[in-house]
Each structure stands twice: as C-alpha cells, then as structure tokens.
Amino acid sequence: MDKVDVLVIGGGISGLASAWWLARSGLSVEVWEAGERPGGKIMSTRQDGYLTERAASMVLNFRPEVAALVRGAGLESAKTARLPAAEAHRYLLHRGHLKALPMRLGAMVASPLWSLRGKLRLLAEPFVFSGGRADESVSEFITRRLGREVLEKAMEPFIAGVLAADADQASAAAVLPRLVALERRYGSIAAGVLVNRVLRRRTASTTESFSFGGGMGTLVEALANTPGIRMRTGHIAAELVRGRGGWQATAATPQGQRTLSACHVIVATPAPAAAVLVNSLDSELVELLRGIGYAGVTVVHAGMARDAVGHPLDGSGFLAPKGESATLTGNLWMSTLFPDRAPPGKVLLTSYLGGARAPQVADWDDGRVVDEVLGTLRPLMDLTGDPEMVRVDRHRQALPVYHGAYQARMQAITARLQHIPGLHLEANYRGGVSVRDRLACGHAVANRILGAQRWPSVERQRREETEKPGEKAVYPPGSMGAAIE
C-alpha cells in the first residue's frame, strides 16, 4: 500500500493551494481529483481567438501569503495587471441605464444615484449606535448602519453578482467580516476605516487585481505541476477510514480500486461530497455539512465586433440590482479588463445569471439564456449586431451561499473536527469563496498540519537549506523567513 504524509481529496483551487504549501515545506503530498483535469470550476478556454474564463476571472489580493505563493510558484512574470481603461468606472444598472458607481465618499455624496435622504443617512453612519444581532443578515446590517438605499443600490447587487447569494438571507459576519469587525471594534465603519488608515498606512499590503497570461488556468497548471505533488486525476474517493496513527483512503480509478495510507487527509470537495466521505466518522458533522446550501450560476460569453457596441466600455463592467433585473446579476467587460481576451477590433462581454436571485435559470436551455442576455444588453450598451462567438458555462453548484447563522455552523464544524485528529475540511464553504481566500486558507491549513507533529522531511529540508550558503531559502509556511520575504 502506498503511503504519503498528506492526502488531498479534491483538485480544485482549495486542494491545490493546500498541496502547494505542504509540498514546498517538504512533505509528500498526493491529490485525488475525480475529474479528468485539475482546477475544479476554474478553467480558461481559447475559442475563435477569445479567451474565456469558466469561473473565476481574476485575483483581487491584499494578503502577503498569496503574493508569496504567486512568487514561489514562478508566476510573477505571468501576472497580467488590469488595463488602465478598466479602472475608469464601475457601473450600476439604475432606472434602465448604466450609471457610474462612485467609490469614494465625496463622490458618493455628490452622485445623482442617491436621493438627498439617502445621502444624509449615509453621512450619519458614524453616529449610529452599534450592536446588531450576532446572526444579522447583510440586509439588516447594511440597512442599520448605512441605510436602505446603500443596500438596494450597492450592497445587494454585490452580494447577488459576486457571491450569488441573497442579501436578505446571507450572514453579514460571514460575507462582510471586515465591515462587521470594524463596527464591533470601533463602533462605526467610518471610524474604523479612518483609524486603520492612520495606523496601517505604512504597513498595509498593496491591493492589486490581476490575472495571468493564458488566463486563470495558468495558476491551476502551475500549482498542479509543483514538484512534490503527485496529481492523480480520475480518482473518485469512495471510502475514508481512520486507523491507528493515520488514515486509509480508497478511490475508484480507471485502473481499478486503489488504497492509500496518509498521516493527514484534507477533504477539499464541496460540502455535499464531503458529507458522504465523513458519513461513518461523525453524524453531527455530516448534518452540519448537509445544511450548507449552494446557488447555481450560468455564465454567458459573447464575442462581438467593437463597432457593434455603442457603449465606450470605459470600465470593468456593471452590476444589476434586484429591482432592475430579475435574472442578470452582472456583466464583465473582459477585453477592457485584461489584454489578449479578444482578437483585435473585437470585445468580450461576460454575463452572469441565476444565483439565489433566479435559481430557475439553471433549467433554461442555451437559446433562452442567450436571448435573455442579449435582450438585456442591447438597450443598455447600444448593441447593433449579433455576437460572432457565444459560449455558455453552467454551474449547478457554483458557490456556497453563506445563508442563515453561518458563523455558528462553521464554529460547530471546527468543534467537531477537534475530535477527529488528522482530518481537515478545506473548501470554499469555509473562509471565503474568492481565489484569494482559497490560496490563503490553503496556507492556514498547511500551517496547522506542519505544527501538528514533527516531520522528519521538513526538518531535513531545513538543514539542507542552511547548509547551502548563497542560495535562496525556501521557508516553511508561517515561518519568520516567509513573513519577511
């Protein structure tokens, strides 16, 4: 029977990030992916000269460990920054027209998007008493702190368009942790932002938005091909058994059944699949996992001639509030965001439909979905022609929606895992759904595993590095050297 230090079940971005940090620290790691390719939902596709993203289209990062991974994976030179034109505006669908959404307080106060009452309510935020419920929804939190207009015209479109969730049901503490933390610590969002700017001006990590040459698939390929990671596709995990001193896992593979022994196991699958795998280990944990809901998202990519689009496309795209669009949640202007997304003289528009707002879209055929998108975009962006390229990507379980008392559920899952040493659950239902969050959470789980016991391979790697003067050291995750670099 083969044996490894860590088995990762699930070869999406969560599993790959965890495996990367562990392999870089000297542990032997094997990744089981049920599909034919690693990366999960993340996949970049070149079609008729257009480069489309099946899921995540970029990384918005402010975390040093994510920057360290990009450097360590040799991807710094492959990074593609957002084009200057994409920084001009962020649009909002408002009363049937696209309106630039101000991002600074002064501009927000002057903007015609808000009524006088809405502006006064926004300016009153520092004087609003703190103290909402622990399980407050996004709608309740934003309305209490910033007013109903900010919720309807800014936050609800963000929650629906970026997270595919329902602001009335989504947990504020889970999806807006930074804003909730500012209120709890300083009594006001505005006061917290001001204090943080004063105290952290010289030490705050730089925020940057980027993709990669060849798309987000470049990141997946780099992680999957990391030395020290044994990537196994077509491995469907069937059984997970806790034994003395470790774990035994069995998978169905194209070559037949395969069993592997590991000291630690990371289950990096969606919650329903994780519940099946741990079914014999902890019934309460199983029920907690089964209670996590998901929303489906349909993505429509449309490639068009530039002169068939009347809008200047001077921004990153637009979000659509619930009151403006029943099914479309947002649209990204990918050819404005990054280079090489469309042939010369062409543009690429990527639309997102469904989510918790309109789950019925998942059952529509491609023709109806495309007609819905074009019917919405034509008057908004003055489209005068039809797309020359159309691609539809569907995700029935696109994102966990973080609805209800989600923080309490996550705390209960963490408590149950304390009784199952060596088992780790690491997927986008824990710690955030963005690529940034997944890379950072992979770093955190690697640190927990590295600190759980003495690893001879890690100690040996440390000795070898100190015995090679003049070479660049590779520090284990969480070490002082890694933090400095």
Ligand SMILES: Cc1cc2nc3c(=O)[nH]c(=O)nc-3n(C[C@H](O)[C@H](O)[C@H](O)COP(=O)(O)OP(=O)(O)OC[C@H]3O[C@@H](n4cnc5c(N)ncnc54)[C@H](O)[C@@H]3O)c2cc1C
Given for the second form:
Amino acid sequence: MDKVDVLVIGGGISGLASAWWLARSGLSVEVWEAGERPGGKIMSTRQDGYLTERAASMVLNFRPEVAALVRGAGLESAKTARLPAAEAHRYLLHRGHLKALPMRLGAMVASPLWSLRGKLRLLAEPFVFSGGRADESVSEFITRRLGREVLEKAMEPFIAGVLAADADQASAAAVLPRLVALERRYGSIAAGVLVNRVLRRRTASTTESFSFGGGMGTLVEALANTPGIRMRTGHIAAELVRGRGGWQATAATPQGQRTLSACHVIVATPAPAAAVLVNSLDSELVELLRGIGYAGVTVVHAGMARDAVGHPLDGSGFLAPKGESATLTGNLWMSTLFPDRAPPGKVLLTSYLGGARAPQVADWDDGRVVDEVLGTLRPLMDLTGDPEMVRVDRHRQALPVYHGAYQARMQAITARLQHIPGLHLEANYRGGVSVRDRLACGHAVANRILGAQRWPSVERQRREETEKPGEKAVYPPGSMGAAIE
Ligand SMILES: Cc1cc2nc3c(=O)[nH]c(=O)nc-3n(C[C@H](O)[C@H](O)[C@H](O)COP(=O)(O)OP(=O)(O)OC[C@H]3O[C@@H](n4cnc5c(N)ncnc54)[C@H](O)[C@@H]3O)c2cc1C
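Take the protein just shown as the form predicted alone and give its structure as the form predicted in complex with the ligand.
Below, the chain from earlier opens the complete complex, with every other chain and molecule after it.
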C-alpha cells in the first residue's frame, strides 16, 4: 500500500494551499480531488474572447503569509492589480438608481445617500456603551453600534453580496471578527480604528486586490503543479479509518478502488462531505458538521459592446440591498476591474443572484435567470443592446453561511478534533470564506502538522538547504506562525 506523510482530501483552494505549504517544507503530500480538475469552486473560463470566473474573481490581501505563498509559487509576475478606473467608485442601488458610495467619512457626512439622522447616529458610535449579547447577529451588532442606516445601506448588501448570507442570521463574531474585536478591546469601533491606525505606521502590511493573468485558475494550476504534490483527480474519498500511527483512506477512482496510508489527513471538502467521511469516527463531530448551512449562488456573465452600455462603468460595480432587489445581490464590472476580461470595445458584467436572500433562484432555468439579470440591469445601466456572450454558472452549495451561534459550533468542532490526532478539517466553513483566508488557514494547518512530530524528511531538507543556502526558503516547524497577523 502507498504511504505519504499527508493526504489532503479535496482539491479546492483550501486543500491546495495546505498541500503547498506542506510540500514546500519537505513533506510528501497527495491530494485527492473528486472532480476532473483541481480548483473546486474556482475556475476561469475563456469564452468568445471573454475571461469569466465561476467563483472567486480576486484576492483582497493584507496577510504576509499569503504574499509569501504568491511569491513562493512563482506567481508574482503573473499578478494583475485592479485597474485604476475600478478604484474610482463603488456603487449602491438606492431608490432604483446607482449611487456612488462615499469612501471616506468626510464624503459620507456630505453624501445625500444618508439622512441627517443616520449621519448623527454614525458619528455617535464612540459614545455608545459596549457589550451586546454573545452571538449577536450582524444586524443586531451593526444597528447597536452604528445605527439602522449603516446596516441597510452598507452592511446588509455586503453580507448578502459577498457572503451570500442573511445579516439577520449571520453571526457578527464569525463574519465581522475584526469589528467585534475592536469593540471588545477598545469599547468602540472608531476608537479601535484610530488606535490601530497609529500602531500600523510601524507594523503595516499593505492591502492589495489582485487577480492573475489568465484569472484565478492560474493560482490553482500553479499550486496543483507544485513539485512534491501528487495531484490525483477523479479520486472520490469514501472511507477514512484510523490505524496504528496513522490513517488509511480509500477512494473510488476511474481505475477502481485505491487505498493509501498517511500520517495526517486534511479533509478539505465542504462540511456535508466531511460529515460523511468522519461518520465512523465521532458522532458529535458529524452532527456539528451537518448543522452548517450553505447558500446557493447563480453567476451570470454578460459580455457586450461597450457602446451598448450607457453607464460610465467608472468603478468596481454595485451591491443591491434587499429592499431594492429581491434576487440580484451584486454586479461586478470585470472589464473595468482587470485587463484582458473582454475583447477590445467590449465589456464584461458579472451578476450574482440568490444566496440566502433568494434560494428559489437555484431552481430557475437559464432563460429565466438571464431575463431577471437583464431586466434589472437595463434601466440601471442604460443598456441599449443585448449581450453577445452569456454564461451561467451555478453553485447549489456556494458558500457556508456562518448563521446562528457559529463561533460556539467552531469551538465545539475544534474540541472534538483534539480527540482525533492526525485528522484536520480545513475548508471555507472554518476561518473565513475568502481566498486570502483559505491560503492563510492552509499555512496555519501546515504549521500545526509540521510541529506535531519529528519529520525526518523536513530535517533532511533543512540540512540540504543549510548546505546550499539561498536557493529556497524553508519554513521550519513552529516558525511559520510568526508571520501570522
Ligand atoms: C460565486 C462566488 C464568488 C466568490 N468570489 C470570491 C472573491 O472574489 N474573492 C474571494 O476571496 N473569495 C470568493 N469566493 C469564495 C471562494 O471562492 C471560496 O470560499 C473557495 O474557493 C472555497 O474553497 P474550498 O477549497 O474551501 O472549497 P471548494 O472549492 O468547494 O473545494 C472543495 C473540493 O472538495 C472536493 N470534494 C468533495 N468531496 C470529496 C470527496 N469525497 N473526495 C475528494 N474530493 C472531494 C470537491 O470536488 C471540491 O473540489 C467566492 C465564492 C463564490 C461561490
């Protein structure tokens, strides 16, 4: 039977990032992916000269270890920054029109988007007593601290558009951990921001938004093709058994059943598939995983002539509050955001529908979905023609929604895992859904595995590196955490 140091089940960005950090440190790693290609939700597609993204379209990064992965994977030169035109505005659908969102406090105070009452309530934030109940929802937390208008015109559209979740049900501590921590530590978000601004002058790591030439698929391919990672597609993990000093896993493959032994196993699948795999190991863990809810998202890409769009497209796109749109949560102007997304003289507009706001969209056929998008965009963006390219991408389980007492659920999962050494759960239901968080969590799990025991292969590699210094950066066990924010 084959043996590896670490088996990773699930070849999405969570599994690939974990594998990359481990292989980089000298461990032998095999990745099993059920599908025919690595990447999971992430897939870049060229169609009729347009470059579309099925899921993540960009990385918003401020974490040094994520920057280190991009550099280490040889992707620095492939990075494409957001075009300056996309920085000009972010729009909000407001009373049936697109309105530029004020980006700074001064502009917000002057903006007609906010009522005088809403502005005064916002400015009163430092004087609001701290301390809501544990596991407040996003709506409760934001209304308590910043007022109802900030919830309706900023936070609810963000939670629906970016996380596919419902602000009334999403856990504030789970989806807004930094804002909640600011209140806990400094008594107010404004005070915390101010203190951090002062401190950051010394510890700053810059925030950047980027994609890659060829789209996010370039990142996936680079990680999957890393020397030291054995990438196995068409491998559907079916059974996980704990043995002496390790694990035995069995997969259904196109060539028949395959069994592999590994010291550690990282299950990097969505929660429902993870629940099936740990079924025989821990019934409480199974229930905790089964209780994680997912929302579906339908993505509609429309490519059309630039002169058939009356709007200046001077920004990244718009978000739609639930009071304004029943189904569409947001629209990104991909050809303004990044180069090479549409042929010359054409534009690419990508719309997101469904989420927790409108689960019924998942059952609509393509014709109905496209009609809904064009019917919404036409008056808002002054469309005078039809798209020449349309593509619909569907995710039945797009994103875990972090609803309810999510922190308590995550703590309980962590506690159950303490009793199952060598098993790690690592996907976007733990630690954040963004690609940045996935890459950073992969770094953290690799760090835990590297520190868990003596690895002769790691030590051998480290010795070789010392003899031939400067060829490759190696991350000895226990050292990688230092880079985490
Ligand atoms: C529409 C949309 C837009 C998004 N936009 C952004 C964005 O712009 N920026 C950003 O940072 N994030 C974005 N995200 C979030 C981000 O793309 C996802 O959170 C991330 O890609 C999820 O990665 P994952 O590896 O955790 O899960 P997945 O991508 O779901 O990967 C899990 C993998 O496990 C495999 N698997 C399941 N069961 C088994 C089994 N039994 N055996 C073997 N393999 C198995 C699956 O086939 C799958 O490939 C977006 C998400 C969506 C849906």
